[in-house]
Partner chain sequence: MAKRAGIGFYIFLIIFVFLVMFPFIWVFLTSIKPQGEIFSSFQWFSSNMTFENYVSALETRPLLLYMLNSFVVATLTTIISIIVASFTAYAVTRLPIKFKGLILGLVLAASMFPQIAVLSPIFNFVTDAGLRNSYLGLVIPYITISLPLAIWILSTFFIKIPLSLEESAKLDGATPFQTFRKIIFPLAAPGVFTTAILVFIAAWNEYLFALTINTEDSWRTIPVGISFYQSQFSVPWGDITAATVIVTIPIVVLVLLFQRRIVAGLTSGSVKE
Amino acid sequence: MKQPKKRRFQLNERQLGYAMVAPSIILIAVIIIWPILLSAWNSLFDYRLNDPSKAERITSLSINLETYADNRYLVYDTMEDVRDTMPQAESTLANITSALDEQHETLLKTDEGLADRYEEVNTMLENYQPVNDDDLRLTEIPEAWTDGFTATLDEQTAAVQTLREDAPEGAIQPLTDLESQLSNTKNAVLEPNFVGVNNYTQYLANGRTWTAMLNTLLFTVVTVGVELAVGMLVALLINRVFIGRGLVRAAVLVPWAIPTAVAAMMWTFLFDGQSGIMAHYMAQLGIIDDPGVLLSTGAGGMFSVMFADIWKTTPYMALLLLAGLQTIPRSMYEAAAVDGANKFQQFFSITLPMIRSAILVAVLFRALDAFRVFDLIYVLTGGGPANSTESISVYAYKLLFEQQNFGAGSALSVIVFLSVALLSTIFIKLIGSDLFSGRLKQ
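That sequence in the form predicted alone, only its own chain, can you share it?
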């Protein structure tokens, strides 16, 4: 009797669907969701790379064994230099050694296994190896030891300062180095810098944040509105049949093809008050009073970044609208013309209703992109003059990379993300809720 064949493993329709979209979901999680979650975690700390005591995300009182061991070696090495140049300081140096040794022994007894970890870190430093393992490098310490350790370092620093008063010339530099190293050893102690939502409350109450947000909203509303109107005119033009239409369509897309940073640099020269062609002719035509106002005043700077963005991004809007126009059958216009409808009536009765979906998609994409504007403003005006053109993304960049304040900069980045998410949600709910309603009913 033949054994029945085993059925091969087979996914059902739903499982197959999940399997098909799984790579995209994983890619989105790695590229988009993980950086957002990391920014949200960083925003909960007073995290500053330009401050050694806050260059780590610390949730409890800790010591950096790498910094501690390195400075401890430098202190003892420099004391030998002081002994060679100032023998009469032996008594003070012996007191410093005794006090530091006492604190060191107390530290090693605060946690089981800490002595072995310290020796491992010290060995790695002697071999010029970086200590990248945070579990090895960082350890929690009791507050009582920290207070005694800091007080001891302050006392010994004061003792070295006293030695410098009567030191011979050759001993001044070693004593200065010793004083600095004793002071730097305190940087090994890391205070907790977890602040919760403090960064959010601080910067949401900051006037500069709201100024940047208002600049961003103004930029978004004006540029998207003008781009929609001009883009519609361009789309209607290049949708018509005429000789050279292909060449015109290609030429229209040239501004959009230019990288934003390159375009911004080009407009910087064109708007320059001394040699800019655009600034010169605008002044000649009476549009502005003086060529220098475009990049030296708040209103002029905002006009400049808006003008440059409209020039560059209108082709993108026109391209999306042209795609919608291509779906309208010519027979509808012919029937309307037979019924006596003029061009304006055809536009408002046929064109606009038929490309409503294309308009909604184009406006949504452009609004989200404009709200996150960074490179154009950063290259063209740098957010100036006096932060008058600074967008929320530019402000976040300055905090993150120029001031190296990762906590506050991450908080602003999360605020930008939430604002974009809220903007898209409101847009879809209030304007585009029936975007696919006709298809769903079918």
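Between two forms, the rigid core is defined as the largest C-alpha subset superposing within 1.5 Å. Numbering follows the first chain given and starts at 1. Values in this document were obtained by computation on a predicted structure and should not be read as measured data. Compared with the form predicted together with the partner chain:
Taking the rigid core as fixed, one finds a CA shift for residue 372 smaller than 2 Å between the two forms.
After superposition on the rigid core, the Cα of residue 208 moves by less than 2 Å between the two forms. In the core-superposed comparison between the two forms, the C-alpha atom of residue 308 has shifted by less than 2 angstroms.
May I ask for the structure of the form predicted together with the partner chain now, the form predicted alone having been displayed?
Below: the lone chain, stripped of partners and molecules.
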């Protein structure tokens, strides 16, 4: 009797386990993995938020029913105004109406159920509801209809133009409106903006992308290298018993704990050519010719962002390494000293091998952070002067949100993602299974 009961308990435990893991996995899938795939998909389009004809990803010739219905309503409404102010326009208006109606009828017949969808969109617009559902709003249309539709609109726009030439004063405004509404109706037609790998070839051939890539690599190698070397030195020096340990630890943690944007603002002030004390002292010591060069030249700017990053992160690196050093048993050094090993030999044959995995893990996470650098550069130099400190993330951000070019910006973010993936694969190969140690039941 006891055996099956115990098995059921086991099963419940396992089910609970999957249930407890599920929320994290779902969040990671929805907020990280799915968006990365979407970025990759977006990068294949000429997708721009600030251009209404490219603000969607369109794989085949389509019509935006929302724009179409909206403009159709406006055109008919304005035609009433024209009628009121210019009775002699009646025949032209009748032409426009019949031409548009004919196109409209043909359009609704191109796809089954399109008439119902058009009605639905129309009702939503009447209630001032935005139409967010892409399946409702966008529909594929045949090329033949589109050609006829555009030609009709051009014809009628020209007709309205002619009408305006001898229109009375009061009719000028409605006619101008009508003309622009007719030509705006063409915006409802969405040309496919799928461009394949065009964004990649275009931006990989672009000098600015490579400058940004090289800046990022240089920034990563220099900052992580210096942080590791200086951090190690500091860790070795403070790896002893002294008074005020807690205070030193807190002092060292503050630069790490403050927001990077705040640190960047502080350094903008300290490096400022006019009132920055760092720039002032460096110029007085003859390190730089003029206090202005730090933020107004490419080399100065690069130095500034690197210096600020090293200041912010070295103490953190030192803490990580110190924790590693403290796990080395003292007896190993004593034994080595008995065998006549000097301090350097001890460092290279005991210290380094013992904290190898701690160093690799610290370097991995630092290098990934440095490679993604955004806040520090964006706030401290804005990528300037003349893009000389721009990192790849900063460039991607500017394309995405300053130029609203989601296609090209996504292509660059996919490149950042692939670089990071490559970087971490190399590191994980080096570190091996040590990363998981202590977290899995063996």
